[in-house]
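Single chain ahead, by itself, as structure tokens, in the form predicted alone.
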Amino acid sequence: MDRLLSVENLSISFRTDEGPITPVQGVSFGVDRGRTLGIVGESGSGKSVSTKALMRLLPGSASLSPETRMRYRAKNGETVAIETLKPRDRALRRLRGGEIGMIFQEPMASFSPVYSIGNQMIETIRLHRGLGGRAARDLAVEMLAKVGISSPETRVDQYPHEMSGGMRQRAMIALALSAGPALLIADEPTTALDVTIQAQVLDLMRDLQRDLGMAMIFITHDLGVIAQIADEVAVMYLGTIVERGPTREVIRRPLHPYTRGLLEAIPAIDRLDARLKPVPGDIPSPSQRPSGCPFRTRCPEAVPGLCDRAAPRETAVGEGRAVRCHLHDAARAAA
């Protein structure tokens, strides 16, 4: 495979009042060319502020640690060390947009109230690709137009206010896509979206892909989502991943007891009088982590006297899959 984005030991911690949280540890991952990695987790497992990381796009609080290792190998065959890039460094304007462009979760906050879709996407591609007026407005529209949004030569001078959710948020990925980056992250793009438009979007995310050749890094709590749309997975929880491998086959046949959870919790098409079956319990905040493995709290496979008193070490199990779980610590000790 061509390896495009490499992370190895990445951990990030922030300064608070109460003393430093460290919401992610030690995780490490890695993208090939034109490939999509998927990264699922409920909410506070540190998936955003992950891929935020990449873009060096944390806040001022937040520092990585000493053995973190961001590397991206850019269009035009040079590593770039991501960790080391300071905010003025011509090199990380360089890489966002033009080499990792990057899909927010709510488009009525990434985009500029007061100027046009079309401005700003104008300005995205007059800095990133060096074209002219005529021309960069030119290829605002056409991209309008390849993300599916009908009269683009009107559309492009509205204002988001005037689109709805789902158009806002295909305005959204061509804003992205403006720049030719070769990564694309999507942090849950089709959350706020009703059923119909996140499969209309889900589809042109695919196409998309396709047609340009690029990476994709998708974000998101649905492992539904996930099955359509990527070719590898990395579960989250606590800011750890817990399990990784090819999706077809984490889905086929889940490892780790919080995968297992996430998929049961999937409403079944054919079985609507079902009641639903949540994870149980909360996930914990980073700054009340509990000792061990983080899941034991509210894993109903959780060992006494085993899984309170060490964190369960990351376990290869067959071609390209991983998990972290003492459970298979022990079989494999017993092998």
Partner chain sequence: MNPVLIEVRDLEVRFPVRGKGFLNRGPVQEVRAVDGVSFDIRRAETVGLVGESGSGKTTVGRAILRAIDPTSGTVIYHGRQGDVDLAHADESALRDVRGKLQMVFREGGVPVHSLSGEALRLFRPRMSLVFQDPYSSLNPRMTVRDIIAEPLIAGGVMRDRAQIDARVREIAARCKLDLEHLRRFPHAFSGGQRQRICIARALVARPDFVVCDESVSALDVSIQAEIVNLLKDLQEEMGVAFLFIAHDLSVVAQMSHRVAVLYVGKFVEYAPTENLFFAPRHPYTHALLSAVPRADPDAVFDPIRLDGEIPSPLSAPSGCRFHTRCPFARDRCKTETPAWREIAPEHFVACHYAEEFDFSRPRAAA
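Having gone through the form predicted alone, I am curious about the other one (the form predicted together with the partner chain); can you provide its structure?
Coming up is the bare chain, nothing alongside it.
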């Protein structure tokens, strides 16, 4: 196994007017070279915040807990301790873009509106790949062609506003890939797209990953997308990973009551049901995190006196699988 990134005990707190909140608590995950980790969760699950911490992109009001460990194996073989990097470190600048690329739901978040697409790509290529002007431009055109943009020689001189939504999304992927990252973090990259365009972009990302041997962290709320793109999946609820493991296993045999509920709540397209199966109750806000297990307020299997007392620990179940639930703790203790 070739670990590219490992995150242990990631906890993030924010200072707010109503006192400190901790939207991410003790999250651990890892990504192997060339593989895709899917992170799935609903609003307030902390999936975006966790990955922003990897790039040290959190606002000033955020702080990492002292137990947080984020280790990244750089291209030159060195191990970078991301949590210790200072904002002005050269290592951090190399990391952003050159080692770890990031794409977002909204492509305009990645582009400046006042420079042409090519201009921005060439800047990235020169900085991270050390190529000269001519060669950088050639590479930019090549990357645009690779993501399926037609007539890339003319498109390279266009501005972001001159492109349609789907094309901008492709251009953003080209921009992120032009720095040659070993890891790409994709934060809901297809959520705003129509389904036919989403299918094209997912297809594209799978192909590019295979060709470039790049690892990916794919964040989404859509388990359908996860099933199609991720090798492994981590299911987040209110700032903790409740279950993780190989995607196939987790979807086929979900162990955590939340994962089960989420899978059952998805409206089917291959059959018509008289009724849908909702997960009862509402998602609590991060400032009103329940004591004990965060899911206990909605869990159909919650045990009074157990689930409300202590937060469950992560239990390893089988190859690469783990679940954070008292019921599995108890099952193991009994065995």
